[in-house]
Every structure is written in structure tokens, then in C-alpha cells.
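Only one chain comes next, encoded as C-alpha cells, the form predicted on its own.
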Amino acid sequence: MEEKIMFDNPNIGILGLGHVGLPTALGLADIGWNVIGADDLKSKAQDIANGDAPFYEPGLSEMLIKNINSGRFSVASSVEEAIDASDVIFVCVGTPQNDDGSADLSQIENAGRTIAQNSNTNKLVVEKSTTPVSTSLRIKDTLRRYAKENVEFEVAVNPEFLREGTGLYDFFNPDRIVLGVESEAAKNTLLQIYLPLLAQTNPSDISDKEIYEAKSNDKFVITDVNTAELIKHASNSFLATKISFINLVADICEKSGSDVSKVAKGMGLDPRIGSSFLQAGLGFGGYCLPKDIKAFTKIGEDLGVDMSFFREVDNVNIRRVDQIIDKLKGKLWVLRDKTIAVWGIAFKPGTDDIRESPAMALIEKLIEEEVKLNLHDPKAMEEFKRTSLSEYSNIEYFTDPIDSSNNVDAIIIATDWPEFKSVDYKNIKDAMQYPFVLDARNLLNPVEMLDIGFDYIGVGRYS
């Protein structure tokens, strides 16, 4: 049974080697494909070519070195070189947020134009960045506008579902692979690319029959390009909604003397709901959820849909930081000149990414209150030092959380790094000016903390 595909055993290019592009490139190389990556930031590209990962992600450095050494992954000296060497090009560039909440698609447009102007052979261009619905159609127009004579392009959508901190795990253990395509040839080419991941076989061993049968594999969601784009935005907006929902439940729990952790457990056992993203606390952050829910809201509003529901989901999240400040003031009264240890700067454990981190918003509020800050994060300290907030004079940095607690008036756990669970809190208590822990991530056991002698406050939990 012969299945029409665009390219047999294609060379794969990855444009953009950030938190999406680099794990994707290394994952595809690790399952047997020849992958060439490129990034507009030449210093970053050179570091990657030298085997130096540009950000922290568990296992990333080891996999980078492994696939460079195997020869399956290389970094081009320019974007143009990567385009010329590739049959299938995954576009993994940034789509940052405009002031009105919409996605800035200038990098996407530039990638499309650059691909068209530097392609001498036909290409399949795969939109992997998170983009508003109908973006792929605009990419297609751009490719046609700037294409050389007798060069043809097809555009597909393959949204990423990689979580920072578990990006490589997510690549190798996908819960779904969404393929938005306009032709059988594009579909079969992408099925061919991903089959070694699911079948645990080499690319050269994939048969036409296996490509045909893959269409019935429930891991694949095969649809049109617009639907594929909406799947990603709708997914992230729903996850953001779950977090804001449980945070509102936490507020009810605090007023009624209930425990949100037990409410969340009781809810999560229902398979229709599930336990993920039901952790009350400081709120969601990072590069994806805050940006995507705003973009999804703007998409709907531009189409004439009332999106006030999602605007309030975002507003609930924004208010979480102020509520933590109110808790702190409720215990310490005047914050000025108090010394506060903040544990955690990254938006989540397992990464050094501080973009849109609730911890960063919290630190900014504390700076406004003129407190003295002792900061600790297992991975994100250097990233913080590159920001304007680091210019505040009353900041000290600590590589050890225990050292940061000496003579402080409070500890705030702002990121739920698992390392914070194993700290010797008995020794910390005696070293503090006042033994108060504000657990903004509900990481610790409140009963144990009270037994040690701490004044402990979580989110939506009774003591």
C-alpha cells in the first residue's frame, strides 16, 4: 500500500532554538532524524553549537551533547543555511504579547518571508509556535508572495504542548500530537516524522503501510489548520481557567474555615475534572498561559464574541499577588524595613524561566513596600540579576535557603521547588527574627509547621 508523501526521509529544519524549538529539535534528532537548527540570535546559536544549553531544562544539556556527537543535530551558521538544507521546516519563533493582548506575529511573518526568499526547492512549512487562528493562511500568503519561480510551499500546523521543566519528557511521552493539514501529502509526511516516536523504530524502517495505519492511532488528532491553531489556545485558556477557579475556591475556603487542598482532591478524583492544575496559590505565570489567555480573549473579541469570562479568569490571576501582600501585612503590619526571604523566582519548578512569573510580580510589590529582600532560587538567580528589579539596593542573594532565613521577619515560598520540602525548618525557626512562613504555593504540611513552632499561613487552608 503506497501512501503519497511530500518527502521521503526528509531533512528537518528548526527555526528558533528557544524553549520550544531546542527540545523539539533534540527530540526529533534523538528518534533518528537529521535535524539542523537555526536562531536569529547568533551568540545563542553558537553556544548551542558548542554544546552549551541556553536555558535550564532537566536533561537538556545531556541530550544536546549526545545528539551533537551523534551527528544527527547541528546548528547552522545562519537561518538561510538551515532553510536551504531542509525539506520540512518547523517554525518555533516567539509570538510575544502586544499591549492590547494580541499576539505580535512579526517574527512569524519574518520567518515566512525568509523561508520564501531562500528556498530553491519545495518545502513543507510547519507552524509550531502558538499563533491565533488563521495565522497559517497568512503564512501561506507570505510564502507565495516572496517565493522564487517554480518553488512551491505547503503549510501545516503542529502546535507544541511542551511544559517548561518537563519539555523533553513531554516530547517523548505526548498525550496527543495535533496535525493541522491541507493535503494528504503533508499529513503523511508529518505522520512519517512522528511515527518513530510512537513506534520506537528508526525512520528508515517506517513503511507506507505504517503511515496509512497511523491515521487511526488515537495519539494523532488530524484536522484542518484553523482548528489545530484553536486547539492550542483553547487548551491553555482552559488550564488557566482551572487555576483561577481553584484560587477562587481557596478564597471561599479561607472565609468558611475549609481546606482547599482537600476540596481539590475531592474534585480531582472525578475523571471528568482531573487533579491537574487544581493547586491553589500565587497563580499561573510563565511565557504561555498569561500570554495565551489574553491572545485568546482578543481573538474572540475581534470575531465579535463576548470574552468577558476569560478576561475575569485573567483578572483573578492578577489579584493573587495583592492577596499575598495583604496576608503579609495582616501578620507583620508595616512592611517597610522588614526583612523578607523570598524562596523561588522562576514561574514554576524545573526551569530558570522568570517571564511573567508571579514571584517576580510579588518581588516588585515588596520593593514598592521598601522591604529588605533575601532572595533564593535553585536555578533562576542569574536570570533575575539581568532584570531591572535587581537594581533595588536592599537585595541580598543566597545560594542556600537556610542562609537566607537568618534574622528575617518572614519567609515567602513563591515557587514550589521540591527542595523546599526537605529544608530543616527546626533550625530555621530559631534563626529567624520572627518564625513566620507564608506558603504561597501550599507546598508544606501546615500541621507539621505549627508543631515545629512556626506561625504558618497557606492559601485556602486552615491550620
Ligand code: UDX
Contents of the next structure:
Amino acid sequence: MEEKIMFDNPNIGILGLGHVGLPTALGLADIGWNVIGADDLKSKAQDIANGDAPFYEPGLSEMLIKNINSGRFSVASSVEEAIDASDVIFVCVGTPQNDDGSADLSQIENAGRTIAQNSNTNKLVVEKSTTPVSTSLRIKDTLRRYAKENVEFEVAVNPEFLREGTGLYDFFNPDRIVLGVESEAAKNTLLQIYLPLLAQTNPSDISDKEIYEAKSNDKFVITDVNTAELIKHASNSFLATKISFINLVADICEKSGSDVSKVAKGMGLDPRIGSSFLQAGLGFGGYCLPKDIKAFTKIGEDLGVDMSFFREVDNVNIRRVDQIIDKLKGKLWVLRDKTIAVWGIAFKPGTDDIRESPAMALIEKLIEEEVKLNLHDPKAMEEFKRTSLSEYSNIEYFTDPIDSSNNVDAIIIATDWPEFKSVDYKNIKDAMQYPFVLDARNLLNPVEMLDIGFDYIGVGRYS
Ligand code: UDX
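Next block: the form predicted in complex with the ligand, after the form predicted on its own:
Below is the whole assembly, all chains and molecules, this chain first.
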């Protein structure tokens, strides 16, 4: 007869302590589990063990120190040690992009093989990284192929939906918890792990009855493993689609003298549409949406589905940056030797992450045009300085956006940091060579900007 639960009070291992793994590890520790994390990058693991968060995320440093001090979170000195100490292992390693757009699953394969080769007891291996449909079945094959004698594995899929910049909030306030499982025992083990999050229960007090009842909690979506993988890819592709959709509507607004922010408001009040992810601008970036839509397109094509719809969602997004450059040229004509202040480098506010940031793509194009760049970002400047774009000789960095606007020909708002709203624009206007603000994120109020005397252009309004 099948076991009712695989592990009662499991020790939890987290492989990969990045933007997904670290908040997940700390969240699970904070709700009462014993969690051991590991990362292949030794220096990063060491920093985390010392209480230094490796990236900016609101509340992350405090949460790290709190859970190291409580003794519930620790960092293993090797991946093997973390595997040995755990019953349930969440795989949170990276799934970067191959040149053809497909997901590079070599870190996932490596994690599966390493788990198999170093496990002396049975384990539940939970795929948390975003992966194309059927990846967990490949992990299962790998685990079987390299397993030691008498050691058994199960796989499960538990995709992560947390957003950067609100990662911890999202962990503690999930809209849904998707559990792709192959057995009752795996399902019950994962329900047990997540129960303290929903029921304010201590892990040691969870009863069988509570686990049984948790199944009917509508936060849990319990599926087979393939469906769980698809939920994640389809969700991110849908979010990307919403953004490209509203950006195309913005283009129509510009040509017809309408206002996209009002169109978005009018559409979004319909609960079937919803108001989120209808902010027109420079397009979507980050480590997830651009990569996931490409990987979803590729896996669909590999399976013989015509994915041209999703390909176009990506193409619309890529064109956003060129459109902003065209608007800048439309105003300033030749860009060479003009001084442009760019506010915002991060792919969105609340993070120092610049991966696939539309602002980075914009900066690259401005460099190609040989402008003088005045750069400001509240959090991401150090990250920028580590990239090859920082080798361009004509860049100045400013910690204060006001200072960055001295004698510039234009300010471009490339990331919608809320602090850019409360800057003293009257002062800025007088300091600029020419008072032109190109608001690529529709952050500011156009009427107020025109009242102050700016030449102001947003996206899909007042062109
Ligand atoms: C995304 C998903 O939201 C999250 O569920 C998943 O787990 C990881 O991928 P994240 O990458 O943190 O999260 O960023 P998100 O908040 O989704 O924003 C992505 C990009 O879209 C940003 O560049 C943002 O500026 C842009 N965006 C978002 C818009 O251009 N318009 C919008 O209306 C919303």
C-alpha cells in the first residue's frame, strides 16, 4: 500500500541560492522548517553564511540574519552536504537561455545527477526553477540512472511565482501554490511543508487531519508534474502578452491622439481583463519574462505547435527600445555629442537586477549613437559598473538625479522608480540645457510637466 506521507517533519534542502532559492529558503525557515541551502558559487555561499545578502531585495538582509540566528537556516559548505542533510530538496538553479531561445537545462541535469550520486536515503526532489514541460520527467530518469542501490526518489514540481523586489512578500502571501505530484505521499509531504504558511501552525503541530483538509484550500492547485510546469510557462507568457498588447495599443493611441493610460484604466476595470500588467512603456525585462516567452515558444514549436503568436509578443517587446530612440531623435535630431541623462538602469523598481533590462538595451543604443551619458539609478549603479557597457568613456554617474540633469539635452525615465515622481522638477528644468523629458515608463503626470514648462513626451499619450 502506498505510504500516506513520504516524510513527516522533513529537513529541507535548497540547491541554488539566487533570486528564487534564497527567499524560498528563508521563507521556509521563517515558518518553522529546518532549511539548509547550497550554491555552487562558493564565494556567494560564504557571503550568505556570513549574513550578507548577495543581491538587493526589500527585507532580505534582515530575514537572512534572523533565520541564521534562529538556527533554522544554514548554508552547507558543499552541495553534497546539503543533499545528505535533507529529505526534501528544492532545485532552484538557473535555467538560462540557449542561442535558439530554448532553456539551457544543464544546471538542472547537473543538480539531478549530483543528488542521485550523493543520496544515501530516499528523497523527494522538487523542481522549483522554471522549466519547459516534461523536464521533471527527465530529472526522474537522471535520478534513477545515477541512484545508489536501495535509494528511491520521487519528483514533484512546485513552480515559484515570486516577483523580484517583492520576493519575500510574495512568499508569505501567495496567490496560489501549485503542486505537481506523482503520488499521494509526495502531495501530502508538500502540503505539510506549506501548511504553516496558510494556517499559522508550527511544523511540529501539524496533524494528519490538517494535511487532509489542506487539499480543499483553494490556494492549492494540485496537478500532475507536466501541467504544473505548463502553469508557470503559460503564466509568464500571458503576463508578457498583456504588456506587449498594451504597448501596441499605445502605438495606436499615439497615431490617433488618444491616451493609453485611460484606455488601460477603462479596460482594466472589467474584472475579466484586470488592471495589472497594462502599464505601457519600454517593455518587459528581467530574468524571467523575456527568457520564459522564448523558451515557451521553443518548446511549443518542438512539440509541433505554431507559436508565431508568442514570437510576435517578444518581437513587439524588442521594438520598444528603438521606438524611444526614434522619439529622442525626433526631438533632438542628431544625438552624437548630446548629453542625455538616463534615470533608471534596473529592469524594474525595487531591485538592483539589470538582467535583460530594457533600460540597459536603451543605454547600449545611446552609446552606439555616441551621446554623453549621465546615469542615475537608486540601486543598480554598482551592477552597471560591472558590465562591459561601463567601459564607454563618456559616462558620468550620479547618486542624485538632480545633479545628473545639469546642462543635459534630455532626461529619459527608463525605470519607473517611484522616487522619480517626487523630484523637484522646477529646479531641474532651469538646470537643463533644454527642458525635454522623455518618460519611457509613463511615470509622471503630463499635465504637471507641461505646466512647469517642460517639453514632455510619454508613451501612448501627448506625443
Ligand atoms: C515575473 C513574474 O511576475 C513572476 O510571477 C515570476 O515568478 C518571475 O517573473 P519579475 O521578473 O520579478 O516577475 O518581474 P515583473 O514584476 O513581472 O515585471 C517584468 C517586467 O515587465 C519589468 O521589466 C516591468 O517593468 C515590466 N512591466 C510590468 C511593464 O512594462 N508593464 C506592466 O504593466 C508590468
